[in-house]
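In structure tokens, the next block holds one chain alone, the form predicted on its own.
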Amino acid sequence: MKTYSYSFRNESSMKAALGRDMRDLPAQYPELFAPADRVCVVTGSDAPPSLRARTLALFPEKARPHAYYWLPPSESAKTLEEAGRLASFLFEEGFSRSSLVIAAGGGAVTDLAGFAASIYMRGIRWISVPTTFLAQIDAGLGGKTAVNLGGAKNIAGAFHQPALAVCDTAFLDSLPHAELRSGGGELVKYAMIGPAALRDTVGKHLSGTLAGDKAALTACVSACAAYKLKLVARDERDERGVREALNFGHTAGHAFEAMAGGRLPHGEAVARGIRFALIASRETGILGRADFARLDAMLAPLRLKPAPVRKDFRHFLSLVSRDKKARGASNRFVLIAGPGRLAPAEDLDVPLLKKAFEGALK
């Protein structure tokens, strides 16, 4: 297990535990757990028994039993109403400003529980324990807590950093290879935007990770999580442009995901969004053809199948113009000038966008 500490501009701090087969974290972080008068574990109602067993290995109950709160499965949990129900449960169970919430699950669980922790008594401490591949390298990290509103993702939310983020790759042992392959889009994103050492780690272990190799998974998850948390510490509230690198491939990817109506997993949508960004970067002249070929080849191990997306370019334009990161422009994308060299661009021409759109969905 590797432990990292991160400090933020508001003088708050966060610790991260990254590794495999961890045990009894309260004994290793007594400064976080000793002050807690109560502990609530929040997870999905569809969580397998193995998830609860691994969570109890991380946070044994000992003399003080935990309270448990079961969320509806998947994105259906991410509503203001469900956050209110969780806050009411904490109140009825006597939770105070000294209490602790542990969110163990995918990105929807950590988003919802973190948001509830941010509003309960104006903010109590919480621990993020992402248990899916995508959540461990992206969605369960960063302190952006939120719920959906009016059919749109993550509209009501708050920045509320966990006291501790835990990425234990033992949670991933039961995941089907299809889910690992789906998350490969995020791995490739980190390889493209990060420094050479991160690119080398992902490149060396990508095939093994997609095949479920435990050592490869641990190497990639630990490297990607540490890199994301480092960016977050430099730009906690996404105000300085540092975190925008993490949006590479996501503007078009979110649009493809929405257009597929649930038939395109997030990681595969991001992979398509990355290809869109590569083509757009080449067509604007930002990215040379040799670098384009080199970066595009990094997507090959994902074995992308034809995307189940209706090729409605007007709908795509409408979606990217409403993206919350557009900042008032007709469109805004994070493009790339070469490995680790990003170049945000706004108001790209429609013919260029159409060429990138069609190329990404082949």
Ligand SMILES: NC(=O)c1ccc[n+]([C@@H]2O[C@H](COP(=O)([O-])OP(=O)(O)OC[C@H]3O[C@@H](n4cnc5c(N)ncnc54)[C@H](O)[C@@H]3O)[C@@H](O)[C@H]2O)c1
Contents of the next structure:
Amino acid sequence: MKTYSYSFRNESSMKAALGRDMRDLPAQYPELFAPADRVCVVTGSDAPPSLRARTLALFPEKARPHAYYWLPPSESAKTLEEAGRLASFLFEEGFSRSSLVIAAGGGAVTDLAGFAASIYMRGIRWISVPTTFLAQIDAGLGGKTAVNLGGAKNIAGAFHQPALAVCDTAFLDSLPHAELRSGGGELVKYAMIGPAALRDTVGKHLSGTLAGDKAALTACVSACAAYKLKLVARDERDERGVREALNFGHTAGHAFEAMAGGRLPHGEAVARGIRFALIASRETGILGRADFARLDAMLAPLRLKPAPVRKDFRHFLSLVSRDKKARGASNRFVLIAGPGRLAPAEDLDVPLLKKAFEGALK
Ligand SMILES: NC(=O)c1ccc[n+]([C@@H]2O[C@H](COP(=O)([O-])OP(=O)(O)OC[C@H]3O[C@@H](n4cnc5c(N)ncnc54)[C@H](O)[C@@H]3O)[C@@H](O)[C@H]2O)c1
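Same protein, different condition: the form predicted on its own was shown, now please give the form predicted in complex with this ligand.
What follows is the entire complex, opening with the chain shown before.
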């Protein structure tokens, strides 16, 4: 097991544990569990029974959680109403400022439960237990919590670091291939934005990961999670430009995901958002044709099918212009000048955006 510990400028701190078949968290982290008067496990109602069993295996018999809360499936959980319902449940169950929420599930569960923990009694501690590949390399780490609003992604949210993030790759044994492929979108992102060593690790293990190979999954979770945690430690609130790299492919990707109304998994939307960013980078002239071809080829193993998104360019434009990362510009995207060389760009021309939009959804 690898462990990490970070302190942030606002005096909060977090720990992370990456490994397989973890057991007895209360014994390993007494400083988190001993002061907790109550513990609630939050998970998705569509998760397989093995996920609940494996979550319970993180606790010894004598220290089982006091309460369980099941969220609606996947993305449909990420609403303000659901965050309110969870907060009310915690109140009815007598949860106090010393209590602990444990979010065990994919990114939708960690986003929603982390957000509810951030507003309950002005913020209580939570533990993130990401159980999808995508959430173990990305969503379950970093303290960005959010719900969707007005047909757009992650519009209401908070930075609220989990006191502990536990990435146990044994959870991935039950993950369907479609979810591995979705995680592949974020994995390719790391290969494009990260240093050469990370690119090599992803390149070596991408096809094994998509096939569910345990060693490949573990290698990618270790490398990508460690890289994300490093960026988050340097720019916890996404204010210094360091963390912005993680948004590569996400502005267009979030728009595609919202436009598909739940029919396009997050990672697949991000993969198309990456293709959008590659085409836009080539068209602005910052990415040479050879590098474009090299980076675009990294998406090939994902075998992207035509996206179930209506090709409504006006809707796309309205979503990207209202993206919270636009910062007052008419649009803002993280573009790329070559492997590991990112270049944020604002106010891109509409004809260029249209070309990238059409190319991304082909
Ligand atoms: N906060 C962040 O920094 C951040 C980063 C990236 C993505 N996200 C968010 O994460 C979400 C996507 O997360 P996701 O890809 O994990 O999807 P998800 O949370 O919708 O989960 C996908 C499906 O996998 C199932 N599942 C979960 N664990 C399983 C397991 N071990 N075995 C079998 N099935 C399992 C779930 O029940 C669900 O049906 C999006 O809402 C996205 O916006 C957040």
